[in-house]
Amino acid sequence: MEKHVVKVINTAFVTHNVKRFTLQKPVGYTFISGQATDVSINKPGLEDELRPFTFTCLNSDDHLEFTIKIYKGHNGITEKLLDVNAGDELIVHEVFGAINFKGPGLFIAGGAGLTPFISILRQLKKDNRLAGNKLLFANHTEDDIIIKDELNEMLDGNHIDIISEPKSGKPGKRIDKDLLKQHLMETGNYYYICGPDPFVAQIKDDLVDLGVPKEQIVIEE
């Protein structure tokens, strides 16, 4: 199995429980926006504890970046990543993933499911191809929204936050069939879905029920 030990250049929190890791990039290491790799921590006993994370940088960048939600209370790998900071080492492996840009469409993300779309949208911005794309982004509260300002800057009114437990006291919203119906795209456009497995499965079923051809629905298979 291909693997590369890489030094952590910088870390920073982007929300209360999402941490960004900037790493050295191995020579010749390439990926397509939307793809991922298995990552482990280069410390005794953790080298073989692999977890998949999506690249949130661009392939053309001179570094690697991962934007990772930290789950506390399980003593899992993401919780151990809390203690990984600049100067520490991670191990990255082979690149994989089926979510990549096929054409303009509707991106539908649940929480940390945004991560494959971050690199895709950043690449589209660089290529001046953001027109015709829209993002529905579901979170529990406003504080959970990852890179909100950047999304607003990239997509303007085409970044729509769906908050299930808003702090304002307003009724919560979820991405359901009725909401999807309001945001159906033109014939031929794609629908990109990423998030928890039940979220992805339900939205895929709802889109099919609304008449979207299965071949225009892009998910991680």
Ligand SMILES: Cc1cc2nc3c(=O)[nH]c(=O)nc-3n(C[C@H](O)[C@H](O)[C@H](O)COP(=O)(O)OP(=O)(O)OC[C@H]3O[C@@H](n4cnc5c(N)ncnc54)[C@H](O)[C@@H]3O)c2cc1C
Contents of the next structure:
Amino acid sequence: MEKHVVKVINTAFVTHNVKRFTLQKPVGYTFISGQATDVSINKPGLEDELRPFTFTCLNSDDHLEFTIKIYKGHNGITEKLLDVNAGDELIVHEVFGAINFKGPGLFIAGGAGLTPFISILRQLKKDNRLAGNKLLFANHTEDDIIIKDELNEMLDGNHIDIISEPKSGKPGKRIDKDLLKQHLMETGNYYYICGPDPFVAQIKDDLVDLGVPKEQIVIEE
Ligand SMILES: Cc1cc2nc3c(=O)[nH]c(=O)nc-3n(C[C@H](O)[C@H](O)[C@H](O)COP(=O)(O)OP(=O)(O)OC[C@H]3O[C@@H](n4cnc5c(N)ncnc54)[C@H](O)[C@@H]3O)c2cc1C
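Form predicted on its own done; form predicted together with the named molecule now:
Every component of the complex follows; first up is the chain already shown.
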């Protein structure tokens, strides 16, 4: 099994429960934006506790970056990542993942499901190819929106937040068939979906009902 011990260079919270890890990059380690790897913590007893996380940096960067939602109170691995900071070590493994950019389209993310799209959108920005792409980003509250300023800057009016429990007390919104209908793209465009499994399954079904060909729907299988 491919295995690289990498030092954490820096960590920072990007929302109240999402932590960004910047890591050294192993020599010759490459990936395509949208791909992921299994990560473990290089501490006694945790080395073999592998969890999948998506690269949020670019392949051309000289470091690796992960953007990880921490589930406090679960006693899982993300909670243990609270105690992983600069100078500590993680272990990264083989690169895998089916989500990658196939052409302009609608990116539909739920919460931490944004992560593959962070790398894809950053790469499109670098390549000056962001035009024609749109993001629907579902979160519980405004405080859950990851890298809101960067998304606004990259996508301008094409970053649309869908908040289910707005802090204002106004009625919340969800990504349902009616909303998707309003945001259908031009024929031939792609629909990228990432988030909790029920979210992905529902949106995929809704898009198919709306006439989107299955071949134009990109999800992690
Ligand atoms: C290909 C892939 C890429 C991924 N990339 C990322 C990424 O870049 N960033 C990221 O943040 N996550 C990502 N994930 C999700 C991430 O792998 C999981 O959140 C992580 O493995 C959780 O590990 P844990 O040990 O902390 O689990 P736990 O803390 O035990 O559980 C976390 C998960 O289980 C659910 N859960 C567990 N117990 C309960 C409970 N009692 N009640 C309700 N829900 C519960 C949570 O909703 C959550 O989904 C990715 C997943 C896949 C498959």
